[in-house]
Each structure stands twice: as C-alpha cells, then as structure tokens.
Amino acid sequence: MRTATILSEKMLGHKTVVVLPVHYPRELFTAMDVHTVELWGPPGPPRGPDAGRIQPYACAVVRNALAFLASGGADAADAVLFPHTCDSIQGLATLAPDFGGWGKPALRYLHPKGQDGPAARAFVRAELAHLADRLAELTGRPLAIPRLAAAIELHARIDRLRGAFLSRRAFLDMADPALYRLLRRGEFLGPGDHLAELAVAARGLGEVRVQRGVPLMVTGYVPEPMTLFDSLASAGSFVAADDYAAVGRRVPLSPPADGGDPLDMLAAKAFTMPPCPTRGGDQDVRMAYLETLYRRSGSAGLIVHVQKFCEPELFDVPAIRRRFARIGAPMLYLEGELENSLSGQVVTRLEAFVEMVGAGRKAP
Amino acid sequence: MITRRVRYEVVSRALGPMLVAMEGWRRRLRGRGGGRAKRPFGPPLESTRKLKELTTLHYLAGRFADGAVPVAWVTSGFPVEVLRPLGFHTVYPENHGAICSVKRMVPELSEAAEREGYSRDLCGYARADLGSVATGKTPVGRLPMPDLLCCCTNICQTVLYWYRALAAHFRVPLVVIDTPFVYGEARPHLLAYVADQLRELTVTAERVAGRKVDRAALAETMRLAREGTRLWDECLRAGCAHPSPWTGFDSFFHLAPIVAMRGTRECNAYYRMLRDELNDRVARGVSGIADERVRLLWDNLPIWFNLRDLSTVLAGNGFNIVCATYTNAWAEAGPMIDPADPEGSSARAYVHVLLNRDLPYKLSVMKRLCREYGATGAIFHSDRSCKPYSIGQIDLKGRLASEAGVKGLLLEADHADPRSWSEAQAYNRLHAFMELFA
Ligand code: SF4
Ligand code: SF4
C-alpha cells in the first residue's frame, strides 16, 4: 500500500521521503510537495538479513527499519528522514547512511529535548530552515514562504478532524479497526486525499454517544499489530482516549496562531503537542496530563502498550503506574516486539482485563 | 545550615583527608611489600593509593553535603565547570553505577527499581541509581539529596529520561543541556543553541546556589579543566610506549577523577602524579602486565562486575588492553576549552564528545588509537544496557578489520549487570579469540 502510494505521486512529479518515527514537520514537506511515507518498522519478522546488524537488545522498530532499507523495501523513494527520536533512531541515522544500507540522500531532523524557551525555539526554526534547504536540493526549488502558510492551514484541518475523532471517541459511529486503519492512512496518504477520507468519516461524528463498550485509555508507542483492536472490540471494549506517540501525541494540544512568519509558527507548533518523552519535558506534567485525558474520556481502565527495549517509553512506565495506582484506575501492562499479529496469550489477557474492568463499572 | 556547613568544611578539608591518611597507612602496614608484582601483573601502580583516597574523601564529604553546600547530581558528559565557582558539591550517579557494579551491589539495587516498574532492559547505571534512590541503599555510605538535577544529552538520550524521573522524584529543579547529535561538523546553530542552554543553565545554577558566578572563577576553573583532560591524555599516551607501564583495565577506575572532579586543582595535582609514575615506569621498562606480547583497544564501557578475571585471563595470555574509546573520550575535547569564552568554547568541546557523533567519526578515532598504540586487535564489548555506545559495533568490527587489518572481538555483557553475563560462553569467544594471535 505504501509503495502504491509512492509510486503514483511519482506520476504526479513528486519526490518521496520515507520518515522515521515519530515527530517531524510534514507541513514543510507538502509546501515542498514531497510526499512522505512513514516507516513504523515495519512489523513482522525483518525483511533480510541486515537486522543482524544491530543487537538484539535494540528495539524491533531499528532493527526492521535497518533491515527494510537495506533489502531495497524503500528504493522507490527518494531520501530518509531520521528525526532526533531517540538513541537507537540517531544511531541509524549513521549506520544505514554511512555504513550501508541507505545510499540515497539521508535528512536529519534534530529536534529539541529541553524546555520551552527562545534557545529551542530558535534551534527549531534554524533546523527547519536547514531541512527546507535540503529539500530545496532535493526538488530543485526552495521553499516558497505562501505555500508554507498554506501547508500550514491544510495540517490544521486535518489535526482537527483528527483531533475530534480523538477526543469525541464515543461519538463517533466507526469500530475502532476501522478508525485507526482511517488515521493510520495519514502516515502515508497525500494530506489532501486524507484530508478527504477524514471528511468522509466525519459525517459520523453526532452529538448521541454510540460507543457502548468500556471504554479504555491506551498508552504507548505504536499501535501493532493492528489486531489489538479487533481483540479489543471483540472482548467488548472500544479505546475512549488515546496517546500512542504514533497517534494521539501527534495531535496538537492547540491551534496554529494566526499570522506572522510561517517557520516560526511551525516551529511554536513543536511546543504545542501533548507530552513526549521522546522530546523530554517534565514528567509530572505528562502524568498530570495523561491522567486528565483519562478522567475526560471516562475511560475506565489503561493499557500500557510499549515497544520492548524502547528506553523513552520504558523510563515513564513507573510513573505512569503510580499515577494511576493512586487513582485506582485498573492497568494492563503489553510489551510487543512489531509481531504481526496477538499471541493467543495476550489476547486472553486482553479478554480478561476487559471483563474485569467492565464488571466493575457502572454503564453510562 | 551553618553547623552543617562547619561539619562539611571540616570533614573535606580537615577530618576526612586525616582519615583517610590514616586508613592508607593502615593498609600500607597491612600489606607491607604488597608493592611487588602478582602475576600476570606488573608492579602496582603506586598512585592507586591516592586514587583511593581522593575517591574515599570525595564521597566521605559527600555524606555530609546536603543542607551545607548546593549539591548537583550530574551525568558524566555535562558541562559542570559553571557549577564549581558557585559552590556545588557534585555527585555522578554513573560514577556510583559503576562503584555498585565493582561491590556486586546492582542486581539487588536493579531488582528494587524493577519492583517499582523499571524494566531490566535499561542502562544498567540508571537502574542501579533508581533502586538506590529508592532503598537508600549505597556502598559508599550515604549520597547527598540533590538541590539540582545536571544532565546533557551528549552521551545519550538516556540520561533525559531517567533525570526526568529523577526530577519527578526528587521535586527539584532538573536542567538539560541538549546537544544534538553531530553528523560531520557541527553547524553554528547548533552550537550557539547550546551555548545559549548554558547561559540558561548559569541562572538556574545561581538561583540554586544563591549567589552570582564569579567570572575570573569560572575562566579559572575552565582553565584547570582544560590542564585536566591534557594530563590524562599524557597518563593515556604513556600506553603507547612497548610494553605499556599499565594497563587499559587501570586506566578504567584512574577515569574517575577526570570524570567526577574535573576542574579541580585536586584532580589535576592528581593527573600529575599519575603521569610522572607512568613516565618513570616507562623509563624504567616497568610494564602494566608481566608478559606483553599482543596489545589491544577495548571499546565501549567497561564491564565493572567482571574487570578482576578479565583482566586475569588476558594478561595471563600475554594480552594487554593499551587503549580504550571510553577512557579516551575524556582526553578528546578538552582542547577545545577556551578559558576566555566558557559558554562558546564549552559548547563546541561538549558537543563533540565521541558519543555524540556519527559512525565514521567512531572508526577514525579507533583506527588512529590502533596506529598510535600499537594495538593489532580489539575488543568490542557489546554492552546490553548501553545502546548508544553499542548500536555501530558489528560494523564497526568488520571495517577496523577490513580497513585496518585489527582482528575484532564482540563480546556479550552489561556494564554493571551481571545477571547478563554468560561466563563460560564469554570467556569460549575469548579463548578462540586469543588463538588468532598464536
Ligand atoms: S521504539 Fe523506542 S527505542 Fe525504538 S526507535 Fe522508537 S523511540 Fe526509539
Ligand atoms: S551507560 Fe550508556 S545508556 Fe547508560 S548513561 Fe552511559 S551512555 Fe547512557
């Protein structure tokens, strides 16, 4: 599907770059008409034999990522980006450019991992301005400042329906296989032609709550395999709030502000998104925030779902536990490897802490 | 405050060193002609003694710290020098990791940071500081409370996570220096982005204290950091000299003063000694092992847990570790210190630690430490719970081979969790590596 996707935006001229997890500024890849396709592994077992040449105590994601590019899964495109994610991102920023693996031209995206502040926002906007540049080498044109502006607005619509679906989850007619197959299009769907499967799918957004199963929080990196849901909707619950760093962390918290330089808004986006260990910030301010959007979706219990060997997400789990230990909100605690599909154990993990918080909960 | 302040002086200054004297003599007594060599050993270095002491008195004052003098906790790579003007007693977690993992103490301290929800999967060195943290439970007595959480990001991303979690804990105030990772040259919005972090980190760290950073201080303590890391780079390049007068297993725990006390007279006054004995004992051909035949580069960090038997079985085969990247990470940027600019020159040298650069960067240092030392192989010690240093290696072998002819070893360990560590297949996978230098 994704390399359907960037063989026909090659039709239309356009370059493709394949991105690394998680946080990047796509506005300015579409006001540089490059298409992005996002590389979240992929799951399943490593497509060839250069995985091997990371540890095995690095995480899934790595070692597919490595193992993908370097077997030729990416060659339709035309460059990678690797933002400042993590360690084990950094050093596969080196590794497959440097060492084998990815030939073609390698972007880096460092974004900051301090506080807020005119240091990293300036850093920000720097690093922005030197990405529009090799993208400018990429394309053959530089950065037009309207088309930026412009970008800027369609990503705001579409973080808006997004964000609706997100935090009005229980009025939304759509299964959640169904929804989180729509949002994850977005990670390789032209903006416009997801902007017009949201859309679509907006029309079942009421003002009636139709989601009658109990209702979940999920926490976490990625949502694979994508078979969760169809457990999850099976035992009888559907996911009521969300904060995947690959789903709901990327949903800005607030708007865009009107006006002024187009770099300096998206780069005062970057400090709009809800928390993330992999861009650093306080940890009580995360916990505060995860246990509001628990409590605003009425969810009912949690579920941790984590990449193992992922450190960003790892080191917040205790947090993360005691938070919602003092709250008495019930957790289930999922560490996967990118398996293309549920081992039947978890599946009965799954069923069994949906019975439990479902028996424990008043209907709403 | 002020008795506490009285108590700290007095124990730093007066009490502990007189102590510490004291046990010296003792041991000296104890272990009186302890100073011939134990094979497969050379004679001891005499300056271990002193190692002993300025690490003994360092954490002895360190106990009565808290309420008497600010007190930062810091990662190993983060600019410190601002903090020695103000005051700041300054401890390193990762220092105290790796004195856990030497006393065997981690797999009881990881366990207790396991209860409470951190994986095992973690650098070994945050779990040993979180189950510390948590159980208070520490080989050196008692660890000051931090007023002030230090970390830069130029040895890893870890450290963000586990002093935010350290922060969360502690409820004070947590200062990052990000230093994004440089591919090539670092470019100049990079590194006035960190040198703009540092004067951030000035205010933060004078709030704290309490007081104004006295400038000519701070150009002082600049200046000593800079001698600091000159001088353990001539304790390092004594290795280059056949037969090494040490060994690079040595030179792991002499790491410590430039990690923890740089900028400090002690910890030069100290380099020096170090230095002199080397150069005496390669002089007088006074060698780190008693038998050197095949000399080695060891990369990443050491495995603290394990360093008595390897270095046994080494140096018992006629092997010697004569360099390391890690012990040579300290001795790298430190010419880069400016005296005369400490927040512009601060940020080019702590930005280009080896850590924080790419892979080909990573190859020229080994190539170069190879050619200049002497080292016709290397151990690559694939450290589990340290995937930045880690993640490069296996390529990193096969070119140092290729490109260099340096015959390579991947060995399979944690640097402070030996609940990883096969033994037997470890020292098979040695075994055969030592036979490719029959
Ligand atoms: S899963 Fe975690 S460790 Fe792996 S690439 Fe993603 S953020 Fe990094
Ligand atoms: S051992 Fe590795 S992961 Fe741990 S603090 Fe040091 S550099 Fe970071």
The other form holds:
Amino acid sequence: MRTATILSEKMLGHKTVVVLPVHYPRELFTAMDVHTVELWGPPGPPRGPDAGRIQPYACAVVRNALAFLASGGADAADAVLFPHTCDSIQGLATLAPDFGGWGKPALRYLHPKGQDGPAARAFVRAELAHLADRLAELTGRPLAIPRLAAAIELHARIDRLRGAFLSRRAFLDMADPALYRLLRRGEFLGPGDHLAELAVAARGLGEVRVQRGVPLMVTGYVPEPMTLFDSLASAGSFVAADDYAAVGRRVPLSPPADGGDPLDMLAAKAFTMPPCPTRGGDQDVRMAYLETLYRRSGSAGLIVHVQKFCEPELFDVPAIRRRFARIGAPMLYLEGELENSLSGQVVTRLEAFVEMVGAGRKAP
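Give me the form predicted on its own now, not the form predicted together with the partner chain.
What comes next is one chain alone, with no partners or other molecules.
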C-alpha cells in the first residue's frame, strides 16, 4: 500500500520522503508538495541481514528500519528524515548511508526538548527554516509562505477530527481495529485523502454512548502488532483513552494560533502537543496529564504497552506504576518487539486482565 501511494504521488510530480518516528512538521512537507511515508520498523522479522549491524539491545524499530533501507525497501522514495526521537534513531542518519548503502539525502530534524519559552521557540523556528531549505534542494522550489499557511489549516482540520475520535471514543460507532487502521492510514496517505476518510468516519460520531465494553486506557510507543485491538475487542473491551506516541500524542491539545507568521505558528504547535518522553520535559507534568486523561475518559484499567529496549518509554514506566498504583488503577504491562501477532500467552493475559477489570467494575 505504501509503495503504491509513493508511485501515485510520483505521477503527480511530488517527491517522497520516508520518515522515522515520531514527531516532525508534516505541514512543512505538505506546503512543499513533498509526500511523507512513515517507517515504523516495519513490523515483523528484519527484512535483511543488516539489522545485525546494530547491537541486539537496540529497539526493533531501529534495527528493522536499517535492514529495510539496506534491502532497498524504500528505494522508491527520494530521501529519509531522521527526527531526533532518541539517540538510536538520530544515529541512523549516519548508519544508514555508511552501513546500509542508503545513497539518497538523509535529512535531520531536532524537535524541541523540554518546556516552552522564547529560546525554545527560536530554536524550533530555526530548525524549521533549515529543513525547509533542505526540502527546497530536494524539490527545486523554495517554501511559499502562503502555501504553508494553507497546509497548517489543512492539518488542523485533520487534527480536530482525530482528536474528536479519541476524546469522544465511547460515542463513535466503530470498533477499535477499524478505528486504528483508519488513524494509522495517515502515516502514508496524502493529507487530503486522509481528511476525506476521516470526514466519512465522523458520521459515526454521535451524542449517544455506543461503546459498551470495558473502557481501558493504553499508553506506549506504537500499536504493533495491530492484532492487539482484535484481542481487546474479543475480550469485551475498548480503548477509551489513547497515549500512544504514534497516535494520541500527535494530536495537539489546543488549536494553532490564528494569523501571524506561519513559521512562528508551526513552531508554536510543537509546544501544544501532549507530554511525550521522546521530547523530554517534566515527568511530573506527564504523570498529571496521564492521570487526567485516565479519569476524564472513564477508563477502568491501564495497559502499558512498550517496545523492548525503547529507552524514552521505559524511563517513564516506574513513574507510571507509582502514579496509577496510588489512585488504585489496575495495570497490565506488555513488552514487545514489533511482532506480527500477539502470542497466545499475551492474548490470555489480556483476556484475564479485561475479565478482572470488568468484574471489579460490577462489584458492589
């Protein structure tokens, strides 16, 4: 599907950039007619032997990405963007050309770490301007500010719909497997196509609660394997609150400021996103956010779903355990490595957790 989308974009004269997780300025790419396709691994076994060039205690996202690039999996693209999500992904910007044989441009983007402030805003704006210059080299066309303003508005509409689906999950007449497939199609579809799909799905968002299962909150890096949602649905639960880095943490908490310089608006957006350990920040602020999200959604339990060796996510797990133990929230910890499907053992643990949480809700 991703390769077919890249080829169709090429027919429109658009360049394609493969993007490593997590945070990057999508609006800038849209404004410059550059199609983005995200590379979350991909899931499953490495697509070649080059994963072995990285130490085995690096996360599967990084190891699989290097193998995928080295095997030619992204050869239809014109460049790769490496955001500074973690040291391992940033290091791929060097490893992919040196070890993986990637001969096309390797772009970098350092998103802000920590709290908002004048110096932080200036740093992000400079990073955006530098990335725009690199994209201009790729496309042969400079950034047009009016087009950036239009792209910001387009992506704001997408964010509003995605945010509505997640914040009013219990009122959306769609099962979790279908919802997450829809939300993750934004990882490779053009923004106009993704917006059209979201608008159709929004017809199922009403005023009457339609989800009757056990409401759970999920936090983690990326929802792989996607069969997780099939197992949860079969067990009689649904995801009432999402804090995946790949999903919920990429929906801003407030809309972009109206008017002003579009680059300043885009820089400001970076500080309206939910707390994310890949962007640093105050851990206490994140714990307070997670508790608020949990309570507001009416969740009855928490699933912490992390990728093995994912340091940014793992650093916060002890704090999550303490915070949710303090409020008496049932918690299930799952650790994976981008498997294609859940093991029978994990499915059994999920079923038992849902049964336990459900029984606790019915107890007098």
